[in-house]
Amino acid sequence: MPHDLYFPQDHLLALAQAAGTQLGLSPAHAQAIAQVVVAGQRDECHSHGLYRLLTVAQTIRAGKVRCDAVPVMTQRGRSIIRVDAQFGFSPLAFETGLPALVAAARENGLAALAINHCVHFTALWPEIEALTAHGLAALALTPSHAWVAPAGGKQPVFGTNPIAFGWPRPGPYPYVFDFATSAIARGDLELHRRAGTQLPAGCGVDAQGAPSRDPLEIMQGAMLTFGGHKGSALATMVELMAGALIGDWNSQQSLAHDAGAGAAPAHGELILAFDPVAFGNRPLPELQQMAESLFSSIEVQGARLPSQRRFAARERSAQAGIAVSAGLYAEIQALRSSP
């Protein structure tokens, strides 16, 4: 029977960084990637945890990423930060632009970070939490590969096109949501494929456009947006805001660039940072108290705020260690020792 192993965070950071280095990543890229995949594993966000190192490996072997790319940052005006990732992985590009984004949001109230030419495989919530830690509200958008059909259609046009938002709360954890505009995240679809399990109904169609719950059939057909036309409209917005607006590829162009290699998507990302004090013209604690009243009205009914499960998992991981399935741990160890 499959079973979990438990490790301290430092052990998994070292393992992930060693695997990345063995795969040919520069030390800076290996470290940045290790941080985000271990954070996903720690929070029991398995579709974006250590499993993603397998995506990193496939992308490197396919020759679809520059392992030693050095991101180049420029600034246009006072509030638009641009980072050209030079077709390297996205985490290092975000780290490069983060200090300037925070400073510009503080100065102007609102600032944008446009990351171009990045190879993207991560969740967005680590980036959002990096901004809420500075007392900022934040919004992030990114396309992916064209895997998702529009409402009423059956041919892939959109990526999974996640949207993430965060608000700084008192205490250790912010308010954060991060969800794909597809009915299921691509990483979750991959986990179902690996496990040989069916998807929930309404996630996709087969190559003939018939509803299917089989992950392999859906990979040959198309995923679907959540909420019908509403999810489809949001997915279109992401294509425009994080594609055309910042002068980068949309999901169809990303998939064409992949040319069947099965690598991580290559495109851009848009992150907006807002200073609540500048907008609200009040001290941050007063603005936070207004938000806390809203959150209390939600929770008093027994409803759950987004990310609460992740934060509970983070607490468990701090106490008991980070859980990793024995099979996945062996795969990561194999990456670490691969020639």
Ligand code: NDP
Given for the second form:
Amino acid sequence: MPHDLYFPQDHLLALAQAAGTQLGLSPAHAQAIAQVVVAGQRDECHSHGLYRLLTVAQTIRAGKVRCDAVPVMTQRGRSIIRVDAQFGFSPLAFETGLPALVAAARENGLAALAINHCVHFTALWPEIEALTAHGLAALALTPSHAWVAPAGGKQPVFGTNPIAFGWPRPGPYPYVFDFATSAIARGDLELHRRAGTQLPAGCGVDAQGAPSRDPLEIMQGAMLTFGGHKGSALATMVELMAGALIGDWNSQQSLAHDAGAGAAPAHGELILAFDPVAFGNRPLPELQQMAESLFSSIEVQGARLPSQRRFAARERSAQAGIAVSAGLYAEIQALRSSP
Ligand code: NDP
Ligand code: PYC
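Now that the form predicted on its own has been shown, please provide the structure of the form predicted together with the ligand.
Full complex below, order starting with the chain above.
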């Protein structure tokens, strides 16, 4: 019977960092990656928690990432920050651009961070929360590998293409949503495959285009977008705004570059930061009050805000330790001692 073990955050950070270093990552990359995967585990986002270190390992072993890449930041005009990740993993590139993005958003009201040539495997909400912590609203988009068919089609074109948004609230937690534009994230499909379980209906088709709930069959066929033509259009927008707009690969090019290696996608990411004070021309608490009344009218009817499950998990983890299944813990330990 699988069971969970519980660990203090510092223990998992040290383990994840040691595993990354053992895999060959520079200390800066190992640390940046440890932060995001442990945050995912802490918030019970299992598709983007410690499990993602297995993707990191696969990507390194396939030779599809530069383990010691040093991101290079440049600025165009006052509000476009570019960070070239030099084919390293994305978390360090984001850390590199964050201070300049915050400063440019403060100065101009709106600023963009375009990350180019990164290898990407993370959830987007850690980046969104890094911006809401500065009192900024934020939007992030990134393609992935072409696994998802357009509405009305059967051939994969889009990535799972997440869209994440955040709004700064008074108190410890912002308003944040963060979701794949596919009906299910690839990470969750992988977890179903590992567990030998079926997907919910409507997530994919087999190689003949027939509806399927089998992860392996869908991997041979195509995943589907959420919301039919609406998800399909949003996925297209992500390909354009975090692909062509920033002069980087789309999900088809990322998958072609992968050439069957099973590595994390390689492409760009677009992150926009908005200063509500500049747009609203009022003090932040006044603007936040307007937002709070919207949130109240959602919650008063028993509906929940996105990320509340995640924040509740964060509180539980702070009290009881971070839960990790015994099997996954053993796999991460094995990475730390791998040759
Ligand atoms: P989910 O469908 O699990 O959740 C999407 C969002 O909706 C979350 O903010 C979630 O909050 C919220 N939510 C869920 N249920 C409700 C509800 N009943 N009422 C209100 N809000 C709700 O996300 P996905 O599986 O689509 O994506 C998971 C992660 O995968 C994301 O973090 C995403 O960034 C990542 N991803 C990354 C990719 C990449 O290329 N790097 C590609 C695709 C996905 P809560 O978490 O609190 O439940
Ligand atoms: O879960 O779809 C996903 C995903 C793709 C890249 C990183 N996560």
